[in-house]
Amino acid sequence: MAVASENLPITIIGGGLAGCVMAWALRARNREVVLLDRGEEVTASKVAAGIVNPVTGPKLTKTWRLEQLWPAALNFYDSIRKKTGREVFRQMPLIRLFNSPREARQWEKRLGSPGYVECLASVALDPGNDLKAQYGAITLENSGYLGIPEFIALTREMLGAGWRSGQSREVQEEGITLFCEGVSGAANPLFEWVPFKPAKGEILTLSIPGLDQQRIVNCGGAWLLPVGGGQFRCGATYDWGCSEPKPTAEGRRVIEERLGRFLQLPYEVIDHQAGIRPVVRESRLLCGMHPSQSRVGFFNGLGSKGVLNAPFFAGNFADYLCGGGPIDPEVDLCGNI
């Protein structure tokens, strides 16, 4: 690729999770970076809880390429902590409460497959009296959460004058332009051929007096994340194809119904937010260069697993841009559309 060896300046369009991770990866490789952000108040990145969960869904499926992506994510976020003195990613155990006897049996089957036993914590946590766990529970490692708004703010500080506000989608005449626009990328005419499948997610913030939890709780399609001060975030819904990022009474009803399956304490809803996830396929991002414009790139489609997936693949894409090797074939934009 011709641009790789030219050390051209790079302009990132989009200041959400994708654009910010890409900015750190490029700056770590001594590339000049300008980030252009629309400054929208409500985005998926600003609403998302940023949870990393190694085993997900009703089928208890181990996260794709976990053994590779988890250490890369830890190293990435720890490198930021070392540079800034601020911790944005917090490792935290996750307790999965089985929602039915069928789920418990499913887990027993999973233990016979490679990689599943390794997800278990060495010490199992007691669910305690405040959580319903009549069908059993497991404690998982390789979990935690990223304070995404904090991470975005820290990226803005890091870039200084390189962080700019604006609505432009214009491809820069000099250098490389990387589009990291989240769900807005679905309306970018340069990438209209990318099959976005947006998914709206709603999240509640709760006050739960008396609940002492220092772990993520997951059960029956809902999770509960302690964020300090007796407050917890709880979610999330999946409304496929919805493009209106507004909280709804139905979304709140669904979350509260799921929460009631495992929480035995009263609570108060103190906030309700919604955002549109930029899903492309299977919650796996895509990255690469435009097939006919060699200085136009794409890093998007993080979905609900972006906190885990983005660091490794941003590093891979940054290496490619710097002449350090090919794009991983499983996420290569032009090889997977």
Ligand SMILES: Cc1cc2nc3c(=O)[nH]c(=O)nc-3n(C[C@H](O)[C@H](O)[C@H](O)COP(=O)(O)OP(=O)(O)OC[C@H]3O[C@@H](n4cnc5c(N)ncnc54)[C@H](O)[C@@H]3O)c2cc1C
Given for the second form:
Amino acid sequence: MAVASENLPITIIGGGLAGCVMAWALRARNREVVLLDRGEEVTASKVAAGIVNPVTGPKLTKTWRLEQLWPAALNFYDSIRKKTGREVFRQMPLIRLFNSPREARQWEKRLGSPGYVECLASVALDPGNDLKAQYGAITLENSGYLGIPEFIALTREMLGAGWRSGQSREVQEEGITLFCEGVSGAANPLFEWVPFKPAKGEILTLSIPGLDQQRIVNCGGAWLLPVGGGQFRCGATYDWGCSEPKPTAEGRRVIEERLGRFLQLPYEVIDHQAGIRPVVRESRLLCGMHPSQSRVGFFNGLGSKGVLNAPFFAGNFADYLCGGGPIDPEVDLCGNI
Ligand SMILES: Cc1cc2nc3c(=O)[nH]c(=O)nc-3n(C[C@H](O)[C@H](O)[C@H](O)COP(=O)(O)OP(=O)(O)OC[C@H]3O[C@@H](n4cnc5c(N)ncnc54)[C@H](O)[C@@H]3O)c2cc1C
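Same protein, different condition: the form predicted on its own was shown, now please give the form predicted together with the named molecule.
Everything in the complex follows now, all chains and molecules, and the chain you saw is the first one.
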């Protein structure tokens, strides 16, 4: 492990969720960090809702390695609260409304598999009259959301002069360069062999007068996240292969049509944004060193679960860089392409 033992300074390229989580993980291990970010106005991290949802998709599948990733994420965000006095991650129950009798039956089946009962909150919440729940609902724990822009701002404060504005793909001669470029990584010649599958997402911000909701509501294709002041984020679309992060009338129509399946109250759309999720192969992040450049690293592919997945694997990668052990084989860049 030649790189790890040298205690070299580390330059992180990209100050989105990936680069910021890496910066905290490395600073916690007393490594010198400089982060370079080009300050784009629209990025996945700047538009994302930042939700952690333990059970996803039409098949109600427990998210990959939840038992390990959830406590690691909670510890990580809590360590930031302790260091800064600011709570960027808010734990919040999630109420999952079933879309159909089939989904309700699917959940009954799921309860026979290991790990599913543990996702249920001990006290089930009542969906209330403002939401249609004709096929039933469950209340899940292990959920919440990260204010990603707030988290990025805190990282910037923490790094001080170590946060630099600008754009570069230059590899540092004197240290380690870690590329955390999000979807822009797909155009990085050093990593042109990484199979990126970018997925555009559109998201709305709504004002819903009269909706008193303190939990995340998810109804399969759409969700509502209360963010305070009577406002809610609502999304999100998935559009594979689209490279323009521009909101569209069609994206808004799709989200509103799905919202109408479960929200019984009038609302007003006050913002509409879009971003491109950095998805790589099977929607799992990848990290590790370049196969032929031992001082060039990669941490990317956070997909739609970055808030949950990044803390554990940034810790693992940071341990590796500090000589503390191997990279997890399921995410190791070199073993998985
Ligand atoms: C609509 C939508 C909703 C989402 N909802 C959720 C959710 O609820 N939960 C969840 O976990 N995830 C969600 N995501 C996904 C999440 O946003 C991403 O997984 C995560 O933010 C990706 O972070 P990143 O740092 O890899 O990339 P980015 O956010 O793209 O950040 C990369 C940064 O690097 C900078 N950069 C790139 N190249 C260079 C360079 N060469 N030099 C300098 N700077 C550079 C960019 O300007 C940018 O600031 C959502 C995404 C979208 C689009």
